[in-house]
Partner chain sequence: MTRPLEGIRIADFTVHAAGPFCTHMLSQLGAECIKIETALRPDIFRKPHAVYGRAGPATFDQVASNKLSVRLNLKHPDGVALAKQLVAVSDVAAESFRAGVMKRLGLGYDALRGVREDIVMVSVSSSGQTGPDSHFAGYAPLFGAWGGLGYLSGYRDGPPVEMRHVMDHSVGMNAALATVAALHKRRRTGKGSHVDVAAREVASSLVGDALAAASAGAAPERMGNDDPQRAPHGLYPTAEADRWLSLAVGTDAAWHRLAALMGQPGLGRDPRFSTAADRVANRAQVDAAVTGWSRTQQPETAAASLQRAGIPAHLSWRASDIVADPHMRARGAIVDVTETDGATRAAVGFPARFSGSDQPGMTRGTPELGEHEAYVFGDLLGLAQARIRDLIAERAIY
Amino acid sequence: MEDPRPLDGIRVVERASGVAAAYAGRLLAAMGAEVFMAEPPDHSPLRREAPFLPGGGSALFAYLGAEKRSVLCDLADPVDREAFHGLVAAAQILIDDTPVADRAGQGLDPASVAARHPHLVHLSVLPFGAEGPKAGWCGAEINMIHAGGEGFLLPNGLSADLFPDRPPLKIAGHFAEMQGGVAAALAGLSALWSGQGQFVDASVQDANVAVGAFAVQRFGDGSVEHRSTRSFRYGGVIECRDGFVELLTLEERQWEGLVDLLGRPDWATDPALRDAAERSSRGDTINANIRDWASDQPVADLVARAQELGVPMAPYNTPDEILAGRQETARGIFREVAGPGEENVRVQSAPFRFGAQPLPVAQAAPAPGADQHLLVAHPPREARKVQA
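Requested chain, on its own and in the form predicted on its own:
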């Protein structure tokens, strides 16, 4: 018998059209919450989000929808709306990314929800939050990565050296929206822990500003970082014989390990380089030497030796290499679930664990309306506090 998960017994209703709100629901589901996706009649738009699996379904939705239930409801229909509120009455958390302008018309504005469900944690997840001058703004992933500041700094380091004329980039996938989902899930759980029904306003932009906190802090001394100037003094992305690695040395012992990794060449054993400030001032020269040396090094051997010497270094892996990685396999990070066709797909169980074993993925993403019978008959139950 599997150990209980932290949120066993907690019910969540998720009204999500975007990745951030859906990812918040996915994290709660991974921790054991019973999460109901309340999809519109034409289904969640995330089901139509590329990339697609061989069986035709969305790979993104296969992950975001795992461990959840699905009901279809049209909040413009009075009967469906009542059924929806019956489902919400049985829940402790409502996750919602309905645009602010549309909430009152669907009975999802904070005042209406609080009046009808005073026990509820109403978790709003929007690109720029539910209040303030930007509350009505839309925002996709590319907007969020730049609104949070990180896009202004990409590409940098080796990428900027090799391709100085490239335009700003966004990080692959849904980095910014998932950061918003993490912040939202934590905010919702904090509210749940309080034992009081309340409205929680999560902003994807705010979550991503926190990611680039160091760059924001430097505004105080008049420094404005830019992708053409922001880089590690030495290290960063290094090209090897058969791929790339990321190198970062912040501590003295890590520098000493790097010198040993390099084979203690004369330039690296210069007594002047024992001083961290001097190393920073010679960063370009150090990087040129490291890159020249690494160009003939195989990635796997180099990373293995670096780890033995305590040098922070990691490879840039392909998706297949990640799925087959030794650490990922040993930790059971990926679990196999049924895909939309006949094939199975592997999804991340959770980005955290609460014991020796990874959290299970017991249920694949459901078909639209797979749990429709639960929409009309879901008895309310007493809310449970999350235990410390």
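Now the other one: the form predicted in complex with the partner chain, given that the block above is the form predicted on its own.
A lone chain is what you will see next.
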């Protein structure tokens, strides 16, 4: 029998059309909360979002919807709305990313929700938050990575060297929206811990500014960072014979290990390079030498030797390498579940665990309305339509 999960017994209703809110729900579900996606009659738009599985279904939804339940409800329909509130009444957290301007019309404005469910943590997850002059602004992933400041600073390192004139670059996938989701889940659980039913206003932009705090601190110290100047002076992305590795030596002993890894060539044993500031000023030369040497090295062998010498180095793993990785396999971080079509998919549960075993993923993302019978005192939609 698997260990109890930390959020067993907590019930969440999720009204999500974007990744941030859905990811907040996903993390809570992974930790044991029972999460009901309350989807509109035409289903969550996330079911139609890339990337797609070879069979055509959404891999994004397969990932975000795992471990959740699905009910369909039309909040413009009074019967559905009552059923929705029945579900919310039995929940501790409501996650909602309905735009601010649409909330009152759906009965989802904070005052209405608080009046009806005073015990509830009403967790709003919006690109720019629910309060403040830009609360009404919309934002897709690419806007949010730039509204948070990190987008302006990317790429750096080898990509910036190779393409200095190109516009800034986003991080792959939904990085910024997922930061919003993690921060929202943290805020929601913290509010629940306080025992006080309340409205919690999480913002994807705020979350990205938080994880990008370094840039704000640097500004406070008197400088504005720029992607063209924040590359590591040496190390970084290094091309090898069969792929790329990342190399970063912050401490003296790590540099000494790197010199050993390099085979102690004359240029690296130059006594002047024992001084960190001197290494920094000669970074270009050092990196030219490292790149020349690495171009003939096989990735797996190089990383193994580096780590033995205490040199921080990692391979740039492809998706297939991660799925088959020895560490990932040993820790059992992926579980196979049914995909939306014929094929099965492997999904990661959560990037943390509460003991030796990974959190399980028992349920694939549900079909739309798969749990419709759990809507309290609610006849099936089709039956009601016939009656109407």
